[in-house]
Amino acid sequence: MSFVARLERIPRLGVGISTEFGAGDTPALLSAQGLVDFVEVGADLERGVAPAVRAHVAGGGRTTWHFLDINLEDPADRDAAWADGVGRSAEAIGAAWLCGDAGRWRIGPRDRGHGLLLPPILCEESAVRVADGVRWLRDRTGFEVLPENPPGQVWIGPWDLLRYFAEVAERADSGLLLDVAHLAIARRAMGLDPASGLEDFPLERVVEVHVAGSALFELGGRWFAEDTHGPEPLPETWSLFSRVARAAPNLRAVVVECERNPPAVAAALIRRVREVWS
């Protein structure tokens, strides 16, 4: 079944907040107060989901599953037992789909809580392998799989970042998770206009968007941005989000990554996101 046909089965979730082990009580509190429509559960299979997530699900809350433990690009990482476990875990929390960064979560064997994340090499061979990984995980679990553009200050390869993910989506016939905070960080590091390349990007494949705060730092006389999930998104992040929110016809969900902020701070950021995506 093609992505266009599968779109009919992909629900509109609304505005959500991310969570993961050690993230604190903010996601659970905002969910209980009805300030978010769903929770995106960042998880690896070894640790599973936190008690707050189970409570959210028990109360009828909706979720998505954000994997933290597969290198989609690496054929050796396509472990059937792992994928079956992820499928069961995602089903147990009623996840609408699977998603996660298309980068290197680790070097070496899968390990509990290993959080290294490196960007992919921006070339055709890498895009083909990631697309194969997306198809494999989708076929194995039965869930839609949305690859996400990861953060990064240094990008290697002859292709542009957006061309790379457009190629991945085309070859996998998949939707996409576009993290506009990650994109703003990458464009700043490359010295490019934040929106460069969006005019040719398949926004009709964007099912989910991430918005998050970043912190600026100076290195060698240049200013870069770090993906902190803090309370202040870059101006470029807001401009990208506004543009994508208007132009992505199949956008089903926006996740505000502010899980470690105080509830009042996170709530203010979520309300602003709702105002833009109205």
The other form holds:
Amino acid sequence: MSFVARLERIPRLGVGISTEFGAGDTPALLSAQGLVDFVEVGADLERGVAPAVRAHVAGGGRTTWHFLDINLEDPADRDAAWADGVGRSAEAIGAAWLCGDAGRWRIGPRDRGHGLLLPPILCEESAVRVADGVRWLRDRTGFEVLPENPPGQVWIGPWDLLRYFAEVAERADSGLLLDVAHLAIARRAMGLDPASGLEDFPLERVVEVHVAGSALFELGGRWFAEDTHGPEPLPETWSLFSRVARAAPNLRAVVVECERNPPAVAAALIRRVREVWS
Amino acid sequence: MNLDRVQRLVVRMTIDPDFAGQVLGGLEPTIDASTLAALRAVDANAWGAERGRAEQMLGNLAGEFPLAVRLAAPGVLEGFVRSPEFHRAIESDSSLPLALGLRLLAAAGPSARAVTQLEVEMARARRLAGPRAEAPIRLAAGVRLVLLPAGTVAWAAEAGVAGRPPPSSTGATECALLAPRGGGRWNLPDVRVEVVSGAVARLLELAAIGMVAADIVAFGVECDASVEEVRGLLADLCADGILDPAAVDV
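Having displayed the form predicted alone, please output the structure of the form predicted together with the partner chain.
Next comes the full complex, and the chain you just saw is listed first.
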């Protein structure tokens, strides 16, 4: 079944908040207060999901599963037992779909201290690998899989970042998770206009968007941005979000990544997001 | 471009600025021209902008060697990112925690050596089943015996409150038994550590190289114990997960 046909079955979730093991109480509190429509659960099989997530699900709350432990760019990482475990866990929390940064979540073996988030190499070979990985995970679990553009300062390869993800989605016939904060960070690092490449990007494949705060820092006379999940998105993050929210016809969910902020601070950011898209 | 090779280089370059300088300066002869061109196409400042990566990695790794890191000389932990152990582990897809353990052990002074060795052996026990004897009476998978200066295990267990210096490697020794517990496909096991003495230590040393039925009798004679008493001890050790379960049927 094609992505267009599958879109019929992808629910509209609304505005959600991210969470992960050890993230604190803010997601649960905002969910209980009805300030968010769903919770995106960042999880790996080593730690599983937090009790607060189970409580959210038991109370009828909706979720998505954000993986933190698969190297989609590495064919050798396609472990059927891992995929089956993720499928079972995602089903247990009623996840609407799977999503997560498409690149590498670790270097070397699955072991403590090997976890880090590496962007993919921006070239055709890598795009083919990631697309194959997305198809494999979708087929194995039965869940829709949305690859996400990761954060990063170092981008290697001949392709542009957005061309790369457009190719991944086309080859995998999948939707996309566009993280506009990650995109803004990457464009700064590349020295490009934040909206560069958006004019040719297949926004009809964007099913989910992430918005988050970032922190600026200076290095060698240049200003870079760091993905802090803080309370204040960069101005270019907002402008990217506004543009994408207006122009992505199949957008089903916006996740505000602010899980470690005080509830009132996170709630204020969520309100600002709802003013743009709800 | 070999994608896996490039990703390993990116990790090494973003974590070790000295290495990044060497690569970008063309001083790494193993890097081919097209890869070097791709690496040089990145803004030179961006290599230093992944500033949290080394800190995050070291924080995660250090948690497994709390006492060794505490006893290490200033700069040893931070210097790991420039060490051959770090670069070799990334290049060979091998364990970074074990690589850090080796670095800590190499840099440990006399007073830190025993405790560092204990934590390194615990890290090994969490990960490496290691080769086992072929004999029917043998240690269970992952169980290790380590000879340490007397008092090392107790010092490590009480290190949070003890003000006394750690035992050093002169004088008496103790046999520490390290037994992994729990864990699974996605989780590392915990490691139980205890000092074993006398007959138990001797029996486990023999089991480490493998025992057969005749050795039960010989061991009983050596320890002035009956065959039934030795079999009882074997059964207890099997039930405790220290010996391979098959030993109880010998």
